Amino acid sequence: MVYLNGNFIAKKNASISVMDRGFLFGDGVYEVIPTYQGKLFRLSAHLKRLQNSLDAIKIPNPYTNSEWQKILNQLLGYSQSENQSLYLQITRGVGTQRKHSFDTLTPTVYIELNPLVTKTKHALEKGFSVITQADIRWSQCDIKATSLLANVLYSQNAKDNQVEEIILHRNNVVTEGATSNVFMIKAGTLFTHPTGKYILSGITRDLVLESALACKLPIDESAFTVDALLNADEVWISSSTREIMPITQIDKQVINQGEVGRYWACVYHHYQQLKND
């Protein structure tokens, strides 16, 4: 069961018109969600980073804050799982040709879930690879849009070559990976990129710098090198489905001799208590 345009309707049943700018252009913005035990997670901060994606691009949101709640909640009804994956998709609408400009539309908004399915403890202590790449996106990565082809590309680089993820960097300053968010841990300090224009600043990256707080872990938002990054303690990224991820090898280069990092266990450890509260 998918949300379109207003109604609950089978996912195989669900379409839109090839006038949609979404379709034409990549002409919108998305969020993702997770949801815990049946319950929204951190709503509100997904709520507003959605609206700041909205904003930048000039869509007008089609729902306040309590209708989305009352929206994605009833189509939480329709699962049986408790965690779920919630994407939401808006674009600015269906057009009557295909141009650049664009008039005043009805967005279209799409909303679908699927089981969230995260890497137990086990799994993630056997640590992960990635290899590096330019970051040749556009420099305005906050906005959470949907025209992700750079991302998809890279995406599918790191499943060519069987690693995890693509770590990407502008003039060899590491940016962020191609779905996440990216840290590392030297000299007993938590370094990560500065928000701003060349990240997405996640919801779970937010989580992570508040676990670091909680585990007595100095923090740095500050830009740093690939060359850093390849001589960390240690490295993790973190997503909403993949939550934080030690990096055990970059570039081929064993990280902290291939051994998952005492930081991450008490980091990894408070994030889960936040997930339960």
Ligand code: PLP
The other form holds:
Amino acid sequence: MVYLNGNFIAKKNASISVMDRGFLFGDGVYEVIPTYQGKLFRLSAHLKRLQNSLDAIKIPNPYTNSEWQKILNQLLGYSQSENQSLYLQITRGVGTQRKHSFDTLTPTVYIELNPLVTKTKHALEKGFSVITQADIRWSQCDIKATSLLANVLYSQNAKDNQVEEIILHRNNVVTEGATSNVFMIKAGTLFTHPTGKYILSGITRDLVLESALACKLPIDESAFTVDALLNADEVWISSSTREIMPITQIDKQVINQGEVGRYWACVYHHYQQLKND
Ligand code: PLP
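So that was the form predicted alone. Now I'd like the form predicted in complex with this ligand, please.
Following is the full complex, with the preceding chain placed first.
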């Protein structure tokens, strides 16, 4: 079951016009919201970021927060699975001809659910490999836009190289992952790129910082270089579907002697507790 423009329908019956600007231009924004035990996790933070993305590209929000909550919970009610990832997309709507500029249109709203499969304990204890690549994206990465061509190519490269993620850098400064935020520990401090136009302000990033405080881990939201990353004591990536993953290999170079770090263990543990709130 999916939601499309006011209707709960079978996915195979869901269709949109070829004149939809999401199809023609990638003219839209999205959110991915995890659900645990049938409950939406950090919904208000996701709805706030959705509003920021909509405002940034001048699409009116079709629903109030309580309307969103009702629709999302109604869709969840059609599913039996406990842990899911909810994908929500709003495009500018359907125009009459293909032109780049836009008139006021009725936004298209599409929502679907997918199983949320977190990594096994065994995989987490082993850690994950990543590779680095130059960040060729535009400089409004704070908008969660559906036009994701660069990210698509990065993720395919990760797949081709059998690594978990691509870590991006602008002029040698680490920004974020293709679909995640990046953290490193150096000399007992947690570093991550500051929010702003070069990264997506991850909801999980905020929870990592909240968990770091609980672990009494000092935080420094300052950018760092690829070289610093390769020499870090611990490296992690975070996202709503990945949670917090320890990285033990970058560009075939081993991090922390290939061991998952103790700070990761504390922050990860705290994050798991937040899920039960
Ligand atoms: N950065 C990028 C480019 C992303 O695509 C994502 C998630 O998909 C994130 C960061 C992490 O955001 P969140 O923690 O809200 O899932």
